[in-house]
Amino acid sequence: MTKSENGKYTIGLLQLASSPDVNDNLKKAVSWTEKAAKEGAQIVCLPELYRSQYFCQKEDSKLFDLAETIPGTSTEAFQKTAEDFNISVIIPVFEKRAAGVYHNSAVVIDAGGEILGIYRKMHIPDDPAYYEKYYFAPGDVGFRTFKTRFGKIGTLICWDQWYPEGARLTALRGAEVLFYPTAIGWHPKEKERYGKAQKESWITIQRSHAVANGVYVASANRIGFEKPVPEQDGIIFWGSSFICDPQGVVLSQASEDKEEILLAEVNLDHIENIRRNWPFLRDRRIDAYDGIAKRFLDE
């Protein structure tokens, strides 16, 4: 069933831990998301980077040959995928653009299998076993929208989804569901002093979005310890992919040690409703907003 025939579609997050077998992990994204179509799923998203393990932690130019084309491996697999099982897909991969550009980027695949477009991350983060920076390039295709077969999705990556803005342009542009393919975790030195506020806040910011826009929102993050340098700490990723509806109601959460699929069905006269009750987006004072593009207002 299609959008247009009653205003609902199910979406579906992945939540999945990666090898360091970027074949394996292919194969085991390529045959949940199958399990998530028989489901009722007719949008997945994957986690970012979903096909090594967070090769951030280190700079080493030699990863670099971790990176592939679009069209290419990944793309090629899952539009047989969104084809035999009618779905739309969102592929977190890390692309190669030309030798010697890089960026973290997301594909949306249509249900069919034709490639709707190309999400690049915008915000590139650099702290310490987080090295992005060294290996992306910041992204140069604006917020974008994408509409699928099933609704008019925009997707986010990671990083962007502490920045209102991203949100915000990304909403504007039509989105009626904010995706956030995500690999975020705890320091092991800091998990136990800081580690609930920061997951928290890491849940409050994306809820926010989903209220001050009026759409649903759904972050995809993977799980397990990954200690790819022997003599750093590694990264405990804390799993607890979500899906909130425009009131930020948590529709759905998975676990945060184990690999799950979660479903939410999106509404759209739910976000109607919404947005008449909570009319933000009117209430806009967008003849006031100037200094919003500066990097800092001096007075």
The other form holds:
Number of protein chains: 2
Amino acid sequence: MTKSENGKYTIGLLQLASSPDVNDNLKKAVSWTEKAAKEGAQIVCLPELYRSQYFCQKEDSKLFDLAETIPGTSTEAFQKTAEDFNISVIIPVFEKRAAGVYHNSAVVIDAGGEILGIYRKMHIPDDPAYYEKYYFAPGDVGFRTFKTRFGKIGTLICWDQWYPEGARLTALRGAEVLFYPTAIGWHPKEKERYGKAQKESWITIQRSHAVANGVYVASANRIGFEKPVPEQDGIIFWGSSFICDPQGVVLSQASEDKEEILLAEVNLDHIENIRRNWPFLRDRRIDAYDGIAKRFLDE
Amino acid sequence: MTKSENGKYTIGLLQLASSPDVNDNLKKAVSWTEKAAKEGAQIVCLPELYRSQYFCQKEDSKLFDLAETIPGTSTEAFQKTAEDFNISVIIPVFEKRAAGVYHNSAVVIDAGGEILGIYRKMHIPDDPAYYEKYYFAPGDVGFRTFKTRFGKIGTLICWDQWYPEGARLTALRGAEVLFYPTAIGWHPKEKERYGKAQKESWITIQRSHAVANGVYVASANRIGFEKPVPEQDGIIFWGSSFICDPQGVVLSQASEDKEEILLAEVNLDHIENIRRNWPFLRDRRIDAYDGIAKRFLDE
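Would you mind giving the form predicted together with a further copy of the same chain, to go alongside the form predicted on its own above?
Every chain and every other molecule in the complex is listed next, the one we just looked at coming first.
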């Protein structure tokens, strides 16, 4: 009997820094994924846009050259890893879909190497040094789940984590775990004054998705200071990747500044137990949520 | 210039125990409301069903006698307080609407004494010792806001706090503060093993509503051990009432076991600033949230 037949499986997050060399980043990510597999991870998730430094700090049309197709270099490399190590992997990719159509995507590859599908980031930010609306067309495949050999999972990406609606819809489709590949950090000038509250907001909102939906949440962030534009201040990526259980209890959390592998066990009995004792899904007022699909409700 | 003309106003929560005597409870609540007003509170919120002990620990048709009409004893008393002290108050009432039609409601009374409206608890729990589905018909007035003389506020009630949809809809209607009159506690046998995680889930989910929506959240819970059914274990109400800012930062939090007044300042400039820097409302994918009005999305 495999672990998953027992209603249990082990998930792993990689918290990594990205260098300016896209091939080095790929090699390192493959090598760390193999290491996580050897430590027992059955589903491994990488940080958002793992293949490059966070290029969205400026708007530059040459940077679309960083995009790759699906299937492409990343998926081919990780399909082999998934086959060799019998693990599922979530690979965030700067996706070139067509000339002029790019997405911030995540590919789910099943154990054995089959591509199960793509999620395309639905909520696209645009803030100073996070100019994502320039690079990424909003996702058009909605909120999804993927039936891996070990369990049914959902993936969302970074800015999605601030939206209860994305978590809810993915959970309603049966996800047992919500993965959030992420690239979030501090503006150096804000870190001292606002840094603690910002990071705590980020942890709180994601733990709340676990609580509201009775699912595990696993968030993989990058680390490192990246300053690609000399006249800008750069971003200090805050790491702190974590996995929490369906009650929001943090099972494992990484440092702010080291490359790490985080592991935790998903237990379907625990999901059942938590949802049975805190039956939030039972009491939803689905007759009364219509206004949610409005921008604002002027009164 | 009043404080509210300045975009600032002070809110106050009462954390109280309830005795078996409904008239004593009313008297005490009025007296504490006046005390809060003297300390500077301009909008005061009481705990859920403040007028009695938490009768939902058993199903007993005689207990419907505890219900009162709106207007009725509670509203008349607090309309006077609101007039005398020029404050707004949120009064949770076990509402008798008609023979056989009862609600778990909250009345918003404006400074001066006018009743602005009623909110009726939308999400009704039913768990061992919280038999609310027996007593309360689900609310039928939806998620609302109330324009008090000081600011535009929303109120939800207890179990509603586990639902991001209720918070979202109230915020989309322009609420600056979400109030949550509450009666939540531990089963004595669970407290040692699960108590910490349960209370932390409760705080986390409510702070997340502040973060997701850029609003203040103010949650008023009761305290005390109530054991109305000799053969049951009773409930230890965990207090811990709190107020947090639009980034989820806890501004003020009460003890687990003392009657207290909590005060905090609401600042509209702070809401503007947080929403401008974390523009979550801008990027909502209102084209893609339709499934939220479904019970579950079978795949």
